[in-house]
Structure formats: structure tokens, C-alpha cells
Amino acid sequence: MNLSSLSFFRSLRKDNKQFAVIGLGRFGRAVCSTLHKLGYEVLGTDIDEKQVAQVLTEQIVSHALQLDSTEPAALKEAGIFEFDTVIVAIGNYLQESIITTLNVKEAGVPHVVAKASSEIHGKVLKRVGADHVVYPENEAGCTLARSLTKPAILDRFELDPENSIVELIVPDQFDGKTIADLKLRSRYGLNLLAVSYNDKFEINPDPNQRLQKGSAIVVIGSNKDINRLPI
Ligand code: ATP
């Protein structure tokens, strides 16, 4: 995630309780099932009746409809244009994905998230109005590569290509040292934001607090400086 994604997520209505998902492949179904488990009302649609039947059987949506999303009239009839947020989860059918995104944006849906299967696909989706584009395969690959090479980094929030906020396991060399001893700002150019014990975060921790192996810290800084940490 980066700052432009952040402004998209901040623009979402907090009181919105309903989502429409167009395309019920593996990605679309994962979106439906997670939203449904979180207590949101989800309308799932797909051109393929079998996919519609599957989500109804799995009970991962509140409602499901078979429709061709390249047809504006079908979307209108299904009430898709009334949703605040629509997820276009058609990754492998370029033309359908682009026309669908165009249809929902032209009809005035305020928040449209679209799945892209390549960079150029993502660029076109943006051009036709997608407010947020996701590249799940690419993102999963990057995350896996990072965790294979830096297993101590538990989570990363990319502010921009050069700077991040990361949550990392306290390195062995930091065990038993106080936060003040570490001099993270002068030695590494990093600022410590929080310390976490047993999944609870303490924000702005006391500089005299001793860090322990097995707990985690959250730091902000440039990726270059983060990479200099002894992890
Ligand atoms: P995978 O399932 O392989 O992970 P994915 O989740 O990106 O990939 P796709 O193969 O892109 O899934 O397909 C998503 C769904 O979109 C499919 O179930 C397909 O039937 C549906 N779909 C394709 N064209 C349309 C259309 N015109 N209208 C509605 N649904 C469509």
C-alpha cells in the first residue's frame, strides 16, 4: 500500500455496509467471503451460472445474480449502480474487465476497485475511471520474496517507493537494551513508533524500556536505513 491508496481508502464511507463484487473467480470469492465474515452485505455477480451457484452453496454472499456486466442495462437492473463500492474482480478477461469498470464508473458509482492482471491492464483500468487498482498476483509474489529474504519483517506499509513503516521482530543484538541505548535515530536514521508484546502495541514507548527477544517493534524510515538494521 502507498499514500495514493491511502487517500482512496480514506475516501470510503465509514457507514457503508454493502458491497457488490463482479466476477466470482478465486479472487472475487475471497473478497466476498471475507466481507461476508466481517458482517457486510455482499452482492456477488458472474456471467457463469455455476460460479453464482457455488457462492450461494458456500454461503459467502448475501445475494448472488447471474449477469453479463458488459451490459449496462443488466447492471442497472441488478441495482449495482446504487452501491457505494463495487469490486470488479475480472482479472483474466481484459475486454470484459475494462468495459465493466467503464460501465460502473459512467453510471456514477463513487468507489470502484478493479483487479488487474498486468501493468498495462492496470493503466487502462485507471484511464476508464477505476479509483483503485489491485495486482494480487504481483503483490503476493513481492510479499513472499520479502518474507523469504527478511523473515524478521512481519509487516510493511510502503509510504512511497523509498520509505516504509515496518513491524519487525526485535533483533538479537537489541535484546535487553533500552530504546535510548539503541540510538535508532542517530545510528540508523529511524524513528521508533511502537513496541508490541503479545499482539498489543504500545505507542510512543518510554525510552528507558528494555526490549526483549520475541517482541516486535515498529519503525519508520527509508528502506535503505531499514535494511541496515541487524536483521
Ligand atoms: P482466478 O479465479 O484464476 O484466480 P480471477 O479471480 O481473476 O482468477 P477470472 O478468471 O478473471 O478470475 O474470472 C473472474 C470471473 O469473472 C469468472 O468467474 C468469469 O466467469 C467472470 N466473468 C467474465 N466475464 C464476465 C462478464 N462479462 N460478466 C460477469 N462476469 C464475468
Ligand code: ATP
Contents of the next structure:
Amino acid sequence: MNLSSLSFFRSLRKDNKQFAVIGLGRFGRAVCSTLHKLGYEVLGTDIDEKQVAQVLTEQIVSHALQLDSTEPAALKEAGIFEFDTVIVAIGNYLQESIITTLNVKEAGVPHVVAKASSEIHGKVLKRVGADHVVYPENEAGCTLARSLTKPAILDRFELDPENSIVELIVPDQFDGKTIADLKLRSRYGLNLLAVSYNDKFEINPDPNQRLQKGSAIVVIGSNKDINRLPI
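Return the structure block for the form predicted alone; the form predicted in complex with this ligand was the one displayed.
Nothing else is written out below except the one chain.
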């Protein structure tokens, strides 16, 4: 997460309970489903009537409409411009994605998130006003590559290009040792944030706690230091 992303998320209203999602492909449906499960009102739209019918059948939106998002009048009539946050989930149709992003931003929507299929696509979306651009395919590919080369790392949150928070399986060399024995800070330059057992995390664990093979730990530090762990 870079500083521009941090600034964007800080600007989001905490009391925002409504979101509009334009484009109901796999990515758009996943966004709708997650927001709906979290208790938010979601309006989904797509130019394809079948996609609209599908999200209504799956009951992952509060409302859904079939419309052409490249037409400002259609967006206005649907009330899209009244939303605080709009997600443009059109990724594979560049022209439609760019025009839609331009339409909602020019209409004054405060927070516009847009899906990009390439770096150039993302740059254009930024130029026409997108406040935050996501690259789901690229992120999924990076995650897969990391999991294949470092299978002990269960999850990773990148603070910036050089530093991360990672959850990893306790290495064999750490089995039975206390947290104090490991001396993670002096040996590896890392700080231990949590230990997990049976899918539950213990934050700031006791230094005398012994680690067990098969459990997981969460550490924070530079990627260079994380890669020095015996995993």
C-alpha cells in the first residue's frame, strides 16, 4: 500500500453505508457479495441483463439495474451520482471502463475506485479522475507466485515495496523454543506481533511462550529480513 492509497482510504467516510458497483463480472460480484455480507447497501449495475439477473438471484445486492454506464443520463437516472463511493468493476472493456470512470467523476462522486487490466489502463483511469485503481489479476498472480516459492508464508500485507507484515508457519527450527529464545529482533531485525493456535491469534504473546510446529506467527519487518528466516 503506497501513500496515495493510504490517503484515499483515510478520506472515506466512516458512516458510508451505501456503495454502487458498475460491472457485475467475477470481480464486481465478489465486491457486491462481500459488501452485502458486511451489512452495506449495494446497488449493482451492468449492461448485460443476465449479469443483473444473476446478482438478484444470488441475493448479493440490495438493488440491481441494467444500464449503459457510458451514458451519463442513464447513470443520473439510476441515482449513481448520489453515492459517496462508486466501484467501476469493468476491466476488460477499456473504452467503457474509462468513459464510465470519467462520467461518475465529472458528476462529482467523491470516491471512485476503478479496476484496471494493465498498467497503461490504470494510468489512463488516474488521468480521468479515478481516486484509487486496483489490479486484481496482477495481485492474484503475485500472491500465487509467492505462495509457490515460499509456501510457509500464509499471508502477506505489503506496507510498501520494501516492508511487509507476514503470517507464516512456524519453521521446524523454531519448534519448542520460546519467543525469547528466538531473538527475532537481534538476529533477523523482525518484530513478532502475534502467535496463532487453532485459528485464533494471541496478540503480543508472552516472551516465555513456546512455539509449536504447525502453528503460525505474524511478524513485521523488511522483506530482505523476512527472506532470511529459515522457511
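Note that the structure is predicted; figures quoted are calculated from it, not measured. Heads up, when I say rigid core I mean the largest set of C-alphas that superpose within 1.5 Å between the two forms. Numbering follows the first chain given and starts at 1.
Superposed on the core, the two forms differ at Thr57: its CA moves 2 Å or more between the two forms. On the core-superposed pair, the CA position of Cys32 changes by 2.4 Å between the two forms.
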